[in-house]
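As structure tokens, one chain now follows by itself in the form predicted on its own.
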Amino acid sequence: MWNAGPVPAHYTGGVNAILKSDLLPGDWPNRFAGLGAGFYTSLGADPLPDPHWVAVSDDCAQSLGWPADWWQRPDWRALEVFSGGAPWPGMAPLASFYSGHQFGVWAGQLGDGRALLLGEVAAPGGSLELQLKGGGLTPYSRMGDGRAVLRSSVREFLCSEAMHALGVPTTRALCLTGSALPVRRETLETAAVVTRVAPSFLRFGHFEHFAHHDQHAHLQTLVDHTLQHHFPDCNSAAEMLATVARRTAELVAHWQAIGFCHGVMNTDNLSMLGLTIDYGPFGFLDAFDPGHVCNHSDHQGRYAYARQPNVAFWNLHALAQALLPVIGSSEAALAALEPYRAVFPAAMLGRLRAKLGLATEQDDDRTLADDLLKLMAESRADFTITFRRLAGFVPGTPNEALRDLFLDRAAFDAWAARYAARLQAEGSVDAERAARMNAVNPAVVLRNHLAEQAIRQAREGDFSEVQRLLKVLQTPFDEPAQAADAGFPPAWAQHLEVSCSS
């Protein structure tokens, strides 16, 4: 259970004054807890010993409506609360259970093996749930220890906020705390806790669990809850499924457009709200390779970059199967998936047009974009840098900085001539087009080597690079002060590997 921590030595108001402070946020409602004991287990965290701050996101705190100094206020006891210590009044932590398909195979019951839902904040933009990740054992930890390590926690903290800044629907990260507590992974590491924020952490796997166990009453209850609180414009499970299909299609199109690889697109890692969730063995493309597999635990390449759209559709079929007892007919369930077929290619083409700076629509735009991607793949051109340099393209000039990214110069020149003609056909103005393109093609993404540099310093007790990199990632479309943040990865980065333990 939650262990009460010591009162800060410099606070003289007494324990009751802390508990009754009118400065603490909210009364911590928890709508998921209202579903009843058949959906979760109530339990507290195992606090980190001697915790310390690693990083905080001021932008995320602002989205909660909290003051900038929230983490420094003695009466808030934030370090204690967000490292698994005594909760604020009204918090009632719980771990939910779900099931799912992992790497295409039914894995049975899973659940929050190291996550605890604390409750909800009445934020300016709507209710937001707060969840601790790394708070210790739960009944769903299986063979795990319930802990998160500093390495993976730094990656999740930074990428959550980076994706938000890129405009990608995502869970967010409020703060990151750490401890010298040893945790065994491939090697001995230290523990950390990430505080995650989202409107809901509901996953496809929550519905799969009750369908698989023929608990149809519980399934109906969960559907009713989800419709009421998260899909108020939908009148049925079929309408909800169609909305999930559309949101998932738009999400994956956004992933593809920025070169993001999730790495472990199991059905228990797909959000009902169309959010990017569970940052583990993710990666951003460096050299463009459609077959790139960022997760070194994915030996069959199931979740390769180019396969992500089809995997998402496969996962939606698994969700449709789970919802079938509520929807009532296979025909209606399959019909609810059809929006994905239309929305994904349209969303993808729209993002490619934006990346190319096209202000109008022409029938051959898909071919123009696809042919550029083929050239990039053949030359293993850097994904992010190629599109960023493309913004500086000027018809009728050598465009050497861009041209030098391609091994087959003649092939690039032929494509560039077609691109120039396309721009001329719509009367494109170079400066205006460049501004549009630089607003959608980031200068900086969280490449593995950037995260690794921050992690190495953090392991030595220096967290300044985590916070510096966070600020850079929060303005990804601006040229960074340190050119290396937007540069090619160093040679040593080729040897970095991430896996499901990341």
Second form
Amino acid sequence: MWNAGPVPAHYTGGVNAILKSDLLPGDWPNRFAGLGAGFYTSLGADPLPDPHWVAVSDDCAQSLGWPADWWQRPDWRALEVFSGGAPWPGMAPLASFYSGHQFGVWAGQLGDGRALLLGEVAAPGGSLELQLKGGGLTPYSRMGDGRAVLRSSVREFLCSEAMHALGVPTTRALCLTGSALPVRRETLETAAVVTRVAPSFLRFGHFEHFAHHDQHAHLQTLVDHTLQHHFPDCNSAAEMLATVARRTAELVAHWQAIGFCHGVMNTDNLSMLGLTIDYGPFGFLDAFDPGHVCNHSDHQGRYAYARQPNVAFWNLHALAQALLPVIGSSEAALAALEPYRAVFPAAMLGRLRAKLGLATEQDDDRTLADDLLKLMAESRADFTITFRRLAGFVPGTPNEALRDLFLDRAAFDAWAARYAARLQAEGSVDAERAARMNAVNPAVVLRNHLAEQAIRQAREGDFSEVQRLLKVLQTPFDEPAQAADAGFPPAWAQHLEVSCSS
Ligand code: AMP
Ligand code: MG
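Alt. form predicted in complex with adenosine monophosphate (AMP), vs. the form predicted on its own above:
Everything in the complex follows now, all chains and molecules, and the chain you saw is the first one.
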């Protein structure tokens, strides 16, 4: 395996520069490819014509163990490789088979319609797969063109890295390339390719695919593969399902706690590893509305913010059903889902306590938190800003900046008195509590208007805002240099609409 160690990052030439060309990263193992022909189609990407870089995540490259200048080394041909051109030796691109339920309805085969797995990197923290998204048609592209547009790719790139910095399990984004290639959506846009990174891109839908087609031998093979490589602590499909249920519960509690709305929680968009995957019409809550629907294509509000925990459980049932032929009994499959019922509320309560800066546990903490959320909803108080201002709460003072966020000041004062008493009961120290709270309540999240500004400039060929925003989002708990990054959305942002179109 290529090792970044011996080559100094500042090295610019000399004999080692020639040697470096031989030291492309990795020999590209691909354990998924080892599953055999019934699980994927091998095919190359359709390269973006005349590609250019849009952005690179140094942080993600570091997690791969790659040097900071990996993308600039002429002999690495990185721009070509990560825009769908001829891959590095050893990479063997493939499109995997998966199906799924979309908006609660069985949708048949869905993927991979525009993603190609390139292979794995033996990274310092464990094996990581690299995947191109938007690299052209596959046999499963259905009515699609196999492409991803710059707009949605900027959003996926930024949010993947933002979620990682927030501590939320997620697929990562290594880099983003673009091209003038026209792509038709509602309007004419241009194409881009995101390189995603994750220990595995296995989705619930991979298992549903083989269950639906009664390919039980394939299903068993996939379960064995997944157990061996991704759930080494589990001895059976039922144990694996229980672990997926727990991780999904933890994940969704984390989403709820930071006000993240996924937007398309179809079963093909849920990760077996409990990662946030498939950044499409996602959104972060601005003015708090539990019924907020971030995806304008979601007319029923199936994936509204407050429904995410129940939808995740619904999806887990679909996974349980898919695993039934391997697990053997529906009682055992249902029992494996039970952890969700306990883990989600416990994880949520833990995160709410942390958001309130509570260091101890009291029976009515949930009520205290819920009552604040209720007041926030009534006032449409900004989700992120409210919790950030709550960190500055000082009992016995007017707390004006916070109080101003609420329409019903008397109701807020009544809640504040309860909060003050609760803090006093545990001997809370204001400054210490504020520091704790500011480490869990982000100052900056990827609000639609922030992404939109970066997208508008990127469309003009100026990628500096994408890069700037990436840096800001990598330290989301720090007050940003530009206060507007942590501010209320501007009036024009109210008209932004985000749909499934990507
Ligand atoms: P999504 O709802 O974005 O997860 O998309 C559902 C499925 O549609 C994915 O599995 C993709 O493979 C496929 N898909 C989405 N957009 C395209 C596209 N432009 N071309 C081909 N396939 C696509
Ligand atoms: Mg998807």
